[in-house]
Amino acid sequence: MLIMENVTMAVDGDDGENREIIHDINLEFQPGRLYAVTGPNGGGKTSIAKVIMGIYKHSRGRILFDGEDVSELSVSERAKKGIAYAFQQPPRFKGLTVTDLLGIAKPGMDNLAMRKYLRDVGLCPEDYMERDVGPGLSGGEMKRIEIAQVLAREARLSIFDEPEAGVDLWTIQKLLGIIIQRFKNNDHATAVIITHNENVLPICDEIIVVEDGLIKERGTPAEIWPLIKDDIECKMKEQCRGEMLYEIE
């Protein structure tokens, strides 16, 4: 579906200096499967994901999606063929709507679906549809607005940025449900999950582990799980002391 061939990505630094921000990738996401790419924080997760969407521009290499190479395309062109992304920290629109924001998602679709997307997602759609994605709402509510956006796209590939930021444990669980639902043996469509949350990695077909913009380690989760399970764990428990929902063997 996608193939990152020795991708760069380059800026320029406050010394004026060109830097590298990740370097050489090569990925293949399929279809049908999920996958978790995680890492510590700065290493390149979400500059890899962004330049998957277009939202940054790498400097070298090429990405192909179904067989095109879609290097040169616009973020709006790439969203046109089939590419979606969530963001961690979610844009807010001030003077548009839930409803707005959702018939921008998919144009056409009718307020029973919309209501549907939105309990997906754990919202009312009583209390939301006609609230102002503005400052009014948490960083929490836009997070799950904008899953149920990229979810109501159905997106050939769909990139989730840390989908678990801000969201209560049982909304978690709820779209955990969802997403593997919706991509698990799905010849159509791919999810791409950027975190560090032990309830989503083992639900994933295959973690990518990135550090250094470079691509460490990549497996399924009982291959991977143990090299990076302490300082998961660790992390988790600074910042939640949340209970595993899943074991992985």
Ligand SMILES: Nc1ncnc2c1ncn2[C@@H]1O[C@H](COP(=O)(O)OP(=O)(O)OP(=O)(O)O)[C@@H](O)[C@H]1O
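Positions refer to the first chain, counted from 1. Note that the rigid core is defined as the largest set of C-alphas that superpose within 1.5 Å between two forms. This one's a predicted model, so the numbers in the text were calculated from it and none came from an experiment. First, how it differs from the form predicted together with this ligand.
- With a cut-off of 2 Å and the rigid core superposed, N186 has a Cα displacement that reaches or exceeds the cut-off between the two forms.
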Second form
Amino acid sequence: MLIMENVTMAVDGDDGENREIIHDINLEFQPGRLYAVTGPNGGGKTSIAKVIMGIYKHSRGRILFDGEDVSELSVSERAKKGIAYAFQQPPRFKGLTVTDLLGIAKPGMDNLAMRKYLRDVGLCPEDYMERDVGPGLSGGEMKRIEIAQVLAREARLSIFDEPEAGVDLWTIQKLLGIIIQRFKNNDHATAVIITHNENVLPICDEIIVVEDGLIKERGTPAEIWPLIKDDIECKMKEQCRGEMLYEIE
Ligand SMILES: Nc1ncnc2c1ncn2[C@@H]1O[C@H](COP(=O)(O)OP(=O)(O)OP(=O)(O)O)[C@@H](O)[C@H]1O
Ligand SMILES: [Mg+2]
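Structure of the form predicted together with this ligand (previous: the form predicted on its own):
Full complex below, order starting with the chain above.
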């Protein structure tokens, strides 16, 4: 479905130096599979997602979607082909309401469907449909609206960039559960979840570990989870003073 062939991306830093962020990435996402991308902060996960979506332009290599080279296509052209991306830090659009945003995500969507998508991400439709998607929304509210609009797109390839980031502990499992439920064993849609969540990683079809702008590991959860489990458990312990936040299933 989507293939990255030797994709390299570089940016001009503030010092004027051209810096390579991701190096010679070769990846293939197949139809109907659920992928997890994980790895340390600054490893290049978001950059890979933005290159796929066309937000960042790669400097070398090719990106093929259904066999077509989409490297030169704009973000909106790639969206029309069936690629969707939920930002790690969603952009705000002052002057647009939540209803407007969902309507843009899926033109013609009726009120009932909009309400369902909002409820799915834990937002009460009555309270949010007419809210402005500007600075008045909290980070967690914005994140949920972003996820709702990507779910509403029903794209063939959906990329969720740390859906758990900034979302309260009570909602994380529900939100991730909605994404898993939609994409696990769904032959028609492929999802890539950029995540560190120890409940999601073991149940994806494949885990990809990105570090230093490279694919460090790639394989089934049975192969990869034992390699990264200790690191993640260790981080969780640090974060909650020795107590695990969730039981690992
Ligand atoms: N537009 C940019 N300009 C300059 N540097 C950038 C830009 N985008 C990304 N980088 C740098 O590239 C590296 C990879 O960033 P990226 O956001 O892809 O990492 P990540 O794996 O998503 O990290 P995190 O887990 O913190 O979200 C980082 O060092 C980051 O500072
Ligand atoms: Mg990121």
